[in-house]
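Listed next as structure tokens is one chain, alone, in the form predicted on its own.
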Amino acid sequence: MPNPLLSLPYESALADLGDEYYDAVSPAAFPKHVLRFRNDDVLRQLGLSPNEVSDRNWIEAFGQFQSNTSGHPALALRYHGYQFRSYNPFLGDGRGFLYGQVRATNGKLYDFGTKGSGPTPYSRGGDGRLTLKGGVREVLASEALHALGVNTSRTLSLIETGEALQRGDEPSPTRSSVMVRFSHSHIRFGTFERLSYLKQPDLISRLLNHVITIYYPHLLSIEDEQTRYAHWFTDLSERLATLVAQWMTAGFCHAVLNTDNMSITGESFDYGPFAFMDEYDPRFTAAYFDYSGLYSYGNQPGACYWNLEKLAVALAGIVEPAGLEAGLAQYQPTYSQVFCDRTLTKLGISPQLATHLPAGQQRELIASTLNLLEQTHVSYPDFFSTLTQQFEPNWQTDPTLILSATLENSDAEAASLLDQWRQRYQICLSQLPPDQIQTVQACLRSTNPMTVPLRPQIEAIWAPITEDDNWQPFYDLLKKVQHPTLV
């Protein structure tokens, strides 16, 4: 029987752009292939039934990288990027490539991009491999974020490859893996920055038109080119602002917000030293090498805006300044609105219910909530899961009932802050229609996760893998983060 993963109707949209954008590469040959994760949910998006795709099929396609129907070799993309705000012209796909592009059942084109598939011309002396722990972490990050409503790439597969790797940030030798990512696009901000650096405006124009045609087709009806470009940049700005607001309300710190990690579709991807925040702290930093806290949790909105500004610089010879300025101007208001909506939703007040509250009161509740969390050093996920589990409809009329058990167990300073917060929360609840108070409870239960893959949880499931090759704790945690709410 033919392999369904190799027989998909692959397309060559990116390959057809020309080899000025990529290099053809060959995947590494691995001594072993053990399938550790397969994303059957994504299979369904591709119109495939999990029952018709065997584990062997996964290994042939995404471990051995046998030829697919596109007829094209693997492509390592060329790009540059600002890394911790220093420009680096020596980047590119260093341990991954574009394996193929396919359309999902929604009609949109998606990329299969690898990580850990061997060296490329851009490996800079590295081995092009991915540690098994790095792969496990990326599976957990992408699946958790997806379940929390974040616009993220998905992990399609993770295969252990049987090599011993030397790494400075893991006990070595450590186990190896190869991963395949399912995302909207392999094109990054840095792809444009490279062409600007090389002074190739014709290639920038070709790439920009490709991006709009494939990923922003709703703009093709705009006949004037500059108007179309301006609308595209505004759309991208709003997508990126929305993504950052999703990260922030999920309590997520990406950790490496370089311009080569910014997708041209406004999608989150590439989870290296990420972390979900436990104790609420805007200064929380996930990467041990981010000594200045440039990409700390609280700096993420500003960091991504800075990246958008740098993309505007790269596009300046193609897109008129007024169009770029208009797009940049939409970033902050979009971020503020999405952050407000999602934070209120975490408090049980959906956008529909929020229409009953004055805008000033909404802002005051959000500010009070964040101040309470920061001043009391409360666990971010625990606060909202506790709120969800303890919520009662009679909170609408009696503020003394709100988190009463928590108040009793708090020290004097924390109790004072909590009492102030619950007074403000109850005032907001009191303005909602009485027949809608059950909606608050439903909103809480469908929004706030009971399980978040914090660092201790990840270390706890990694220990059985390294010591006994016991993968059950990983699968148990994965199931919880894929279905994190009480609903």
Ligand code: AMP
Second form
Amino acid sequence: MPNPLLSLPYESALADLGDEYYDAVSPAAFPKHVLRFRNDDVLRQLGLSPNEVSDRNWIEAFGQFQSNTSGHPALALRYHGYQFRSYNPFLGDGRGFLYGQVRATNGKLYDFGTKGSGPTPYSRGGDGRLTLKGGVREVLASEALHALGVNTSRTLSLIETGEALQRGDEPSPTRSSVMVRFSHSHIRFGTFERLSYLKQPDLISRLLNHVITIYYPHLLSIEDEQTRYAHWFTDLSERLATLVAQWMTAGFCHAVLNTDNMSITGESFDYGPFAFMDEYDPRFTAAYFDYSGLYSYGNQPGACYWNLEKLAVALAGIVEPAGLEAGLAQYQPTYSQVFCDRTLTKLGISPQLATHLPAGQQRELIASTLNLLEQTHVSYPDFFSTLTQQFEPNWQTDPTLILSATLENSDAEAASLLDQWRQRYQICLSQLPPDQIQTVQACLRSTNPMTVPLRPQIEAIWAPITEDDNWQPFYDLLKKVQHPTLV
Ligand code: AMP
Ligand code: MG
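Moving on from the form predicted on its own, please list the structure of the form predicted together with adenosine monophosphate.
The next block holds the full complex; its first chain is the one shown before.
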């Protein structure tokens, strides 16, 4: 039986761009392949049903990287980037490559990008490998974020590969894996920055036209080139601002917001030392090596704006300044709008219900919610899951019923803050039409997760894997994060 994964509708869009953008590489040969995760949800997007594809097929395609019908070899992509604000011209796919590009049933082109598939010309002495724990963490992050409505890459597969790796940040030797990511594109801000650094404007133009043609095709009808470029940059700015607002309202800290981790499609990807935040704290920082908190939870909107400014610098000379400025100017208002919409939605007030509330009152409710969370050091996911579980329609008329059990168990200072907050919340609820109060409940139940993969939860599933090779707790947690809400 031929392997259906090797004969998907592969295309060569990136390969056809020219070899100035990549290097052909060979995958590592691994001593063993044990399939730990296959994403049948993504498989369906590719037009295949899970029972058509055996585990052996997965391993041949996404562990052994057998030749697919794209007709081109694995391609390590070239890029540079700003890492913690310093320019690094020695980056590039150092442990990954583009295995193929595939047209999904929605008509869009997706990348199969690997992580941990062996060294490349960009490995800089690294082993080109991914730890099993790193792979498990990326599966959990991407599946959790996807379920929470964040525009994220997916993890297509995770295969354990039987090597012993040495790492400074994990007890070593530690187990190895290879992962395949399913994403809209692996073209990064840093892909453009490299070409700007190398002073190759023709290659920038070619890449930009490629990005617009494939990932922003709705702009192709704009005849004037500069107008098209300006619209594209604004579109990207809005996508990025939207993404950051999605992270923030998911309580997610990406941790490594370098420009090589910024996708040109505005999609979130590459989950290393990420963390979902427990106690609400804007200064919460996920990466142990982020000493100054540059990429803390609360700094994410500003950090991504800084990255967008750097991209604008790389595009100067190709895109006229007015177009770049217009795009940059769109970032903050888009961020505020999406952040407000999503925070209100977490409080049960969907954008449609919010039309009943004056804008000032919406803003005050959001500010007072964040202030309550920060002052009381409450757990961000717990606050919203508790609100969801305890919600009663009679909260609309009586503020003293709101989170009454929580208030009773709070110390005097927290109780007073909670009391002020719930009065404000009740005033907002009281302005909604009474027949809409069930809609608030439905909104809470379909928005707020009951489980997010906080660090202790991830550590708790990791212990049985390392001690007994028991994967059941991982699969149990995965199921919960894939279906995190009550409806
Ligand atoms: P990341 O922090 O995963 O975004 O990677 C930053 C850069 O380091 C990229 O150029 C990676 O390809 C490279 N890199 C990270 N880990 C390894 C490794 N184990 N071997 C080779 N290159 C690596
Ligand atoms: Mg990266």
